[in-house]
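A single chain, nothing else alongside it, follows as structure tokens in the form predicted on its own.
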Amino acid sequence: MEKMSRVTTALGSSAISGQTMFCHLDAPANAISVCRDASQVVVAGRNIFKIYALEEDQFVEKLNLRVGRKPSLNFSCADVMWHQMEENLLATAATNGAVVTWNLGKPSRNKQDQLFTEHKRTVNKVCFHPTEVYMLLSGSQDGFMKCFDLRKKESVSTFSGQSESVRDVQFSMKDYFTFAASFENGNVQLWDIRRPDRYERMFTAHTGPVFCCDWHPDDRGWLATGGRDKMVKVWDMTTNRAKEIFCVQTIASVARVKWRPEKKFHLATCSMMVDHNIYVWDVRRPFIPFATFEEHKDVTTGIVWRHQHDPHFLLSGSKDSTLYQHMFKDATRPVDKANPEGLCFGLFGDLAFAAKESLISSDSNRKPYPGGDRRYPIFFFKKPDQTEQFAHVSSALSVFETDLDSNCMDWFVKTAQLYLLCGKPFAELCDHNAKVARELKRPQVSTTWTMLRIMFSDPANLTPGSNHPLSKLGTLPLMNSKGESRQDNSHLEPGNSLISNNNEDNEETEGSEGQAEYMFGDAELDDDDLYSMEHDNQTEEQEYTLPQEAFQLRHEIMDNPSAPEHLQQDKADSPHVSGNEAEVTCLTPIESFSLISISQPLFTPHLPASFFCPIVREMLSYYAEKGDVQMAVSVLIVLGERIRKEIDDLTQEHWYTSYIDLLQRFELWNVSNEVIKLSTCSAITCLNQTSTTLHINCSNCKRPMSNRGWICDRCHQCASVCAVCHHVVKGLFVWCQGCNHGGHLEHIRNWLKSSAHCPAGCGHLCFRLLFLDQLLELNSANIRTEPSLLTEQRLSPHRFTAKASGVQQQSGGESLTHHEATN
């Protein structure tokens, strides 16, 4: 046996001591249970039932109730409870579906008192009513719940979930007639058990099952919750709704969940796999646990606090077959090792960090915090508070200032608000997003832009007669050095090309062995003008020909072809030739009469615009990784199937989340779903086609309306009636928010041509004639009044609201969006 530090308990007339001990067992313990003066503890598995006592510094056997040479199944037990007012009275439940009670002072060996086998599956738990003797609660594999009376033979009340299998069934400490119920599918129902035939309330507590349950000792509201989701939370029962109050976030599925005696804030868990500790946590800082047990080697099955009214010992049980007394003097505390540390930015992007004072070296230059400048936040220090266990650490603040004009966010707004991300071919969005971002002086972003189009669109759809430099230079047929003329793609760059301006005479250029050079005539190119051109290539099998509709062929090409014969007389006199014959010479259209030589080919012919997608790839991480989402998801849609399959979905769909919740901070609704219609993750686009409700209130006794069609369940008549022409509004239909009376749009907007006033005549001022002229421009469509339009007498702000009659639930991708229905 392990001895630690001893400790004394007083509790009444009976005083509890001990120390942190444990004990082996002869098979792993699937539950554990103390009796009411908290001197044995009975433990109960798939192939043990013993009852041990609390000795001062260890465990001593007393009693083993799995009696016989083959013991049955209803010795395989799930879960065991112990009457805390019948010290001789035990349940436990098993495995084969039987619930079994036993009295502990019968005199015979077995000591199996009762047996109910209603169950068809197993049974998960029991549970006796805390202050009823004969009444017991069992919840179980098979969806079920049954009360029993132990003066009877049977079950005197079913319920049924209508839900998948039960994983805990608790009795309210405060509330006799209230059990609380878990279930596998998330939900957590309420019972009361005069009333088998429904539950009283229930509510989806984890996104999973939910394993365990427990109820304030003292505060009778409070419900907390385990599950699946390796979260721990606590409910607010006393509000018509569940309310969620606290929550803990833990590292594994959490089996077990009990509240610490004489401690409102305390709780202790343990994990159904992975992690083998024992937590108590303080649910005001659920970040941290507040204390850790951290003996046992398996999972931990079972846990209880030893007494009800005692904070200090805790008795639990596990796979590795021990059984432990845990001193709450011993446990570590895991705030001890934690870095006192702390980081936040704050509305103006400076940083506040705090630390321990002997980490942050001295330095002279640091000015003093200014908290009188309204910029800065105020940071609210918060006194020590003697009667809380929390580790008080005296850390040192600094602040990191930014400048206010390096955050300023208008261009983000700016470019959502003017780029086009569809409804024109893939070259002009190109040119359009790259002049929005020239403007906004973002020259890498308007390159990137520039560059796309370059790489992935279709040179051949390029007209002559287009505003572009490039269509001054018609068609351009290329010949490599050794004459033969090539038609392929010609990719120019401005790092491959050497472009000069010369005179308005005839040109000629001698090529070379080295590098290319090129030599444009009069049109003069840009940066941001460089496109890729593209010819039909007219091959033959042996020799390439001029194309007939470059221009007239005025002689056959030869191998070693010489200059025509009008070029001859000027040659001696050109500047640019030398004395022997030019390699390579090429005659451009004779309206610009400039020539063009390139000693060698620049890139493959037909170079497929997938060569350039994992470029592309690259350079979309470069600007997600840079923060410039808003880039990446432009490009994404932009590009469409281009590039979609490069990048896998989970790094689309975090790239358009991210997208999104920056244009909703910035209340651009529209960009927003407009952004989520032309998403290409499915994860995205169906958040559009989740369902807009609007709660309408009848416009005769002002209550709430039903979803089935225009008429009121409870004054029988039309509510959406049209104040001006009397008739059912069947399609879209406007209402003053100040009257509730409204009709036809159309008809209301006449109305408001001649008259402020409500046509119900009920005399409200609905609309104020100045501004008649703003609300006739409004789009039918999308009807969207500012509050000032619309005033009472007293001029407080009312607004027309639009709906579709009869039809209460709309997708958030139709005209009438969440937003917009309402503002």
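Take the two forms, find the largest set of C-alpha atoms that superpose within 1.5 Å, and that set is the rigid core. Not measured: the values here are computed from a predicted model. Numbering follows the first chain given and starts at 1. What changes on going to the form predicted together with the partner chain:
- Core-superposed comparison between the two forms: the CA of Tyr622 exceeds or equals a 2 Å shift.
- Relative to the superposed rigid core, His296 undergoes a CA displacement smaller than 2 Å between the two forms.
- The two forms, fitted on the rigid core, differ between the two forms by 2 Å or more at the CA of Thr447.
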The other form holds:
Amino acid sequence: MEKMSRVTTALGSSAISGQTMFCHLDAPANAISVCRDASQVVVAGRNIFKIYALEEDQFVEKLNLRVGRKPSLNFSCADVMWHQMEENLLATAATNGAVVTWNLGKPSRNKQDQLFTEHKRTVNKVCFHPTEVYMLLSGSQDGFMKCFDLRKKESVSTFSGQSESVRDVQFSMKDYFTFAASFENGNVQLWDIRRPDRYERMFTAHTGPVFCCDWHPDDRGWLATGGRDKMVKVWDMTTNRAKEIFCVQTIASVARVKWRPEKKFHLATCSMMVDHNIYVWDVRRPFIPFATFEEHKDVTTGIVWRHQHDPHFLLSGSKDSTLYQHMFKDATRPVDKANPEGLCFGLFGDLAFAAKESLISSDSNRKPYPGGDRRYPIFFFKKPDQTEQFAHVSSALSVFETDLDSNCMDWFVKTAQLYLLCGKPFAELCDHNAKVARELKRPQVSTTWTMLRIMFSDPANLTPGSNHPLSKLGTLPLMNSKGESRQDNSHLEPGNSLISNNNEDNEETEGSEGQAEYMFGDAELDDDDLYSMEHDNQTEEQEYTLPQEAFQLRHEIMDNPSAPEHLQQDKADSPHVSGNEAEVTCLTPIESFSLISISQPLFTPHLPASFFCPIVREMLSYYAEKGDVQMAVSVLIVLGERIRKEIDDLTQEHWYTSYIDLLQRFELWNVSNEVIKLSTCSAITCLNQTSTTLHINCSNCKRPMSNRGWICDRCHQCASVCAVCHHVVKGLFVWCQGCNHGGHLEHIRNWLKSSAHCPAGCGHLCFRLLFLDQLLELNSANIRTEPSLLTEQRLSPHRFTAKASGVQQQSGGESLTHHEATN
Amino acid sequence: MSIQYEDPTLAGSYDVVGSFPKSFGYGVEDQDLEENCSTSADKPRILLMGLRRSGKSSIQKVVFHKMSPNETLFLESTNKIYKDDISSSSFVNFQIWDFPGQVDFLDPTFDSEMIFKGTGALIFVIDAQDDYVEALERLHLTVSRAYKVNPDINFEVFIHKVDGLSDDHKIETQRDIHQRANDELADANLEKLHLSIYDHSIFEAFSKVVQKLLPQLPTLENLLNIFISHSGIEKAFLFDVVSKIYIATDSSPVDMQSYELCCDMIDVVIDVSCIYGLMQDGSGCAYDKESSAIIRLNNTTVLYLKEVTKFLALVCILREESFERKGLIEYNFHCFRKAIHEVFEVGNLPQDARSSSNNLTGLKYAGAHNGSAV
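Show the same protein again, this time as the form predicted together with the partner chain rather than the form predicted on its own.
First the chain shown before, then all remaining chains and molecules of the complex.
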């Protein structure tokens, strides 16, 4: 009923007419306000205070309130408000802290009525009570809000915002006693005018200052706030806890916000910096403004709807010294210019594409966008104005699913794992890689490899076999039985089955029986293979492997964490094995023939290898362009010197980094490390030299271990003591993740064979759920190494779990290569 | 001093000055010796407290020692109370006491009487990325303890390290901390919250803290208001050059971009001055009476920096077209500078003389040439 009555007034006031118009002011405006009958507007600024009459097609200056010879600071207005009941009454907030009221009914030239100078700092806002004639509220920078009774000389009550600057105060339209205040620290407070001692409610609305707030004219509970965080938020205050129901993100900090009359979901905003436009938002569609007014050349400082029941006229004042009346029908509709097409890739390569329905064949049953479906108020009998409609953009969304197989990157992972990049004669490498590619159903790649072999295989290189020098470590029998170490390794290397098959193949192809009969188990054989990668077939007849890098030896030792373990055990658990001690040179290379290469003298090399280089270069670029940088890099590595000079370093480096990045995304740490190692670009190889820091915590007090060494400097205990032999564990440390006790791998292993309880006697049933192997698998991931030694971890970093110890691990990745060796 | 009241109604509102400790005052060049003699213990202090690793030392280093926020990662934890007297280089005449996080109030050696007595503001730093429940308990304990000793302390809470949180989480955390802190301290009724979002916002928060301790703030703000409105300036900051915190600005809202712009300008000016402005023998000061700079940006904005006092600089943002009237701005600035000096001289006057002096001298000057301006 109430609504109906107001609607009639709205319709009755449709006498308001006008057009988009503006007038020049003498000075920048700070705030504007209209009188109740929408016929006049007051403009206030630092140097201006005038009243304009709104005529049909122009503004007419009615009155200048800045009178007197010496302009007082009281005229320097930060805010102005025209009383909505009493049309002769105005209030201004001065930058010097004064609150001034003006009575237009005064006969004298100076209309100043009352002057309150109770605020110490700038008053940011004045607000009349919507229904009470004599009640005025002010909010100031000094953190106080004051309520004035205009019949008295001073304020009747003071509300303390606890020294936070007040940016805005607004009386509630519906609740007689309530007002909202917004603060520079991001809070909004609700006060009861009768209770000045404490706010009724407070909530944090924005990060950063809240510059403005506005109660919804119809809906009792809605409060819109705007802040420096560039957001406009609409709060439902009826609930117990202020609930954010809408949020509009703008492009600049929001200086003013005003609900649009008669439109429940519309509000107008203007910004304080950068952006000069006025936006009208439909809060239900927060991503694009409903309408925009772009007339102002400088920051808009004040906006007000001309009549409280007419949504078509908006007045605005600006720092560019103009006063505008905007007609809503003249507003720009950004949605018309918006591109209703959208395109996005999904995580798994799906492609979603939304476009206007008209553009897409309408065979499917699509529903229109719900937000565009506006329900008109019942009391509009005539058809609503077209300008009031948010453009109906109903888009159709199509999702294109990519074929799972083509999308799947398994081939990449498999190829990365299976490719051999070094360690064998060139021809064998090519053959092997061709085979890998063929098995993965990539015939082109496979053929490419074969071609490469044919092109570059020099008969001179074919006859001698490759060297297979073995590291001493490799030849030493491990404490672990074969099977167990295999389990360890299999844990480290998923997809080992493939590799192991592959390795068997290798053995066969090599056909070197003697090698196979070596003392150590399969696992060691594989290590052997990997070690032998370090040199290519050109180092024939060479007695010892020459490390490629100066650091080589050190890493070679450290990377085999199980080795120190068994080396130490003879020494009655004084397991100080420094890297140096274990340093090894590779021993006796085994001559072996590469049978395949010999058995396939398929061509006579009448063309020099360099003849093919341009073609190969082109081929590599082609693969790289196509996105198969893996191929490019692999060929680059395998061909080595043969092709390297043909391709400029930057391109190479680019390929390497792309490939390494890809590998790391697929968590193929070992492969990526191998690639890093084998690369010849200095920029790439140095990736390995950058130090990696691992942080260790003391196992007793859980604090970080700051200095290197075995003793925690906080609890003065050895950090990692074997629960079985009570010696410090230096090397592989295994522990139960339930009770944190642990020790030497072998000791724990033996212990758990006989007992399921914790060896430390803590009573924890370490072995309840886990079978031995699983336990070991789980925990072999957590390795403790000696801090002072710069030892290396056996793991890929991502496996390294939180508690694990840590050391400054230099060239950390390098070692990882060797652990790819799985059975 | 022959000062006429321009607007008598305003005179009374500044009497509060007298109720503040006199050592808040700021000495200009002709500072009398007595002020200098005041022992450091008399100086109002800003205490930085909080749980360990919450970032107290980082804040202090970033704000007052020009440490870059990244470097603070490597700060050692503070083991003892670290007193930093910055009054020698900065306008801010305060001591910052950086407390170690694990200070124990129940420890008999902890002299809360001594520590809280002269304290102007207590900043409690909460690490938003940590579990802040413990911090809030600590806050409650600290605040109630300090309040008992000295009820005049301004309590500030910095929510630190929020930049690591997502936007939603950020405001949620802020709200939650606010709510809990207020609930716990409902009886003390002294809670204020500042949010520091990133390093520049630390500056802003610190600016607020310092401003609250500044009895002259309304006057300064007013002077700035007058100055900018008569000179066509959009925004003006009164900066403490060393720390780059603003001790006053005009009453229009502070925009972070403008503030950062001004901070950067100070950096540029000081850096250039350090390289080219010193004497051959390295003597001289990077910032002196002659310091002034104009930077024209490509968006028709002009940045204008002028020395105000030994420690203070005025940095203005204005439009190119306003800057055409440079002479007027210069003259207005001259008046403004004079007024600022007078304001701070008031702080040094004996107690009785103070109440009679009006800080608004600038008004007269500014008002006087208003006619020429418009």
